[in-house]
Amino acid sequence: MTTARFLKARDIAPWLEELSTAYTVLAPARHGDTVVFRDFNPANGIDMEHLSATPAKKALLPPCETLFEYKTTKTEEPPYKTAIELHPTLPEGKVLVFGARPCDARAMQIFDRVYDGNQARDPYYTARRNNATIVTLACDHQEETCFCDRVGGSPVDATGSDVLLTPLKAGYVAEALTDKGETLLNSTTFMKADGLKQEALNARHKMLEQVPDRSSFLDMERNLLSLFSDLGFWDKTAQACLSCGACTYLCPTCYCFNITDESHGDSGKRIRTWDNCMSSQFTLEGSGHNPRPTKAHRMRNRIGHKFSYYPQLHDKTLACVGCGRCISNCPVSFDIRNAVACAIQQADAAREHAHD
């Protein structure tokens, strides 16, 4: 890390206001009883205390976006041939995510491998990604539902961040990790703080010491593979699930989408929207055939994707950052940690049984 600056707590709002002229600024703020990422508005305040209920993923993948617009024209003379023009609508403008948590920032790298990787390149995502700056706030405590430490992260992990903020008394040490971050810290709002680098490091060490010593979910993609054919296990795991999909919409690493058309007379647009693999409609084919007909199939795919399929395809990186939002917001208190731990246990038992 090169530059370090100090940001007083009371200077945050004026700084973000200054940035709002050049960026769309997303920051965690109260909305009723919940904290969510919202377009920054001084009147809404900023909540730096609580983990937001929604992740920051909409900065890169909005819940709904237009891929292109189309216009149909008909010739005025018979045989009234039609012509269709397509106009792609690539996103423009810079976005700043302020107050992302380490889990949110890591999640964006999970998107990058899929949307901007060797296999495919999504021009809408790439445009947003190139124009996005991520300011991450290191966590000074873990919620009961947090488990980033078990999936390869930590409460102070800077992966995927342009700036890392470490909370100290009365303010934050801001350290730039990328050129984008350096540019951001040029603002006169900040005080020089190279002398506070050590203090920030100590504070982060202290946070890490609070992380409980518990088992990791890394390197388990093969364990889950061995349970693929055991639909009974998945049936039991998925029993309480309501298929509401809240877990997928609140998950910072879930990136599935749908594409649909909207027409208005002779013109219209093709849009993409977040979609939900826990819904029975997700894989339902036109013929009525459904390759994932039960909750058990769908749960296997969701957990399998995060802890087995994605790691197999992307250098063992899990597609779960342990933010725990799916746990704290599930209407039936489904706990993905238990499901994964059970899968490990079951696979270990099966292996031992095979050796007997």
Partner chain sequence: MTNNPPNVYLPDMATIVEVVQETPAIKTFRVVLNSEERMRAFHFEPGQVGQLSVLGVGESTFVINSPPTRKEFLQFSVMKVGELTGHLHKLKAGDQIGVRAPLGNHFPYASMKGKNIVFIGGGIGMAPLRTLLLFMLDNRADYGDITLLYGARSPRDMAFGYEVEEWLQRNDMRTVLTVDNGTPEWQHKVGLIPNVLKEINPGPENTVAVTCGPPIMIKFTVQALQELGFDDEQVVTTLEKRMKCGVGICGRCNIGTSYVCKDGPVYTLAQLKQLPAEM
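Rigid core (definition): largest C-alpha set, two forms, superposition within 1.5 Å. Residue numbers count along the first chain shown, from 1. Small disclaimer: the values here were computed from a predicted structure and weren't measured. First, how it differs from the form predicted on its own.
- A displacement of less than 2 angstroms separates the C-alpha positions of Lys169 between these two forms, with the rigid core held in common.
The form predicted on its own, contrasted with the form predicted together with the partner chain above:
If you are looking for partners or other molecules, they are not here, because only the chain is given.
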């Protein structure tokens, strides 16, 4: 049976302070006018009401990390061969992500298939993943830009969470979903949740009843593939895009990175940093050739990857969790939902035309 406890709202900060002795705690907090995930600091407070502008993906994939340090030496005799010493810098320490939304927790499983899959395993990612604990807050409302229900999720989805918090009056019912979650709920900060577990379940059902009945974006791989060569469609779709790449950095499922070596004399370090596929230089080759030279090419790849290529590789799971951050934070309010819906309509129209 799932362990359930009750956490008063006023006890959240003391509990996180208690956990900070063993974990690096990330929590949603105000930064100016914006809510972002940042290292927990009681002075910053916690914002449990608003969806953060940034996802919690940096807990597993930091924006910038050193993969290893190196030092080169040359033999003193001809032919003066070069030897390289490598010193990996695997991450250590436990991380707690508090207040992730259901879409954030699901997004981490999308990372897992790439960085911790059967064909490839990234030791830096897996070290962080194994040491990460995710405490998810079930949503009690949907923002206008949210569409998790259209991509296989829901506002109360517990997928990928170690603990699920359901908001009730004056606090939260915390339900442990894994052994890691059970450990967290051993804290004396929690109260018994006698009778409240059913109340939490009712609250989640009530939330689901508020989700509008709208079309799904699942199973549309072929629709997008049929538009692959229709560059006119993608050119029209991408017209408003500024190619700033904000959508990729704020997306909880985007995982592209760049690798650079920073050398200082005979030593240096290899660094991995976030990158974005909407940049014109992302696919620029050393020869000067660029297979995605225009916004249309890059928009086709971005939407195609999330709704067609990734699902084909990973059991029809979309690489989009419908958080809507790419919409609400886009400087021109580009709406990926409209782009996908137009793709569906265009593909349907093309099929009907072919059958005439």
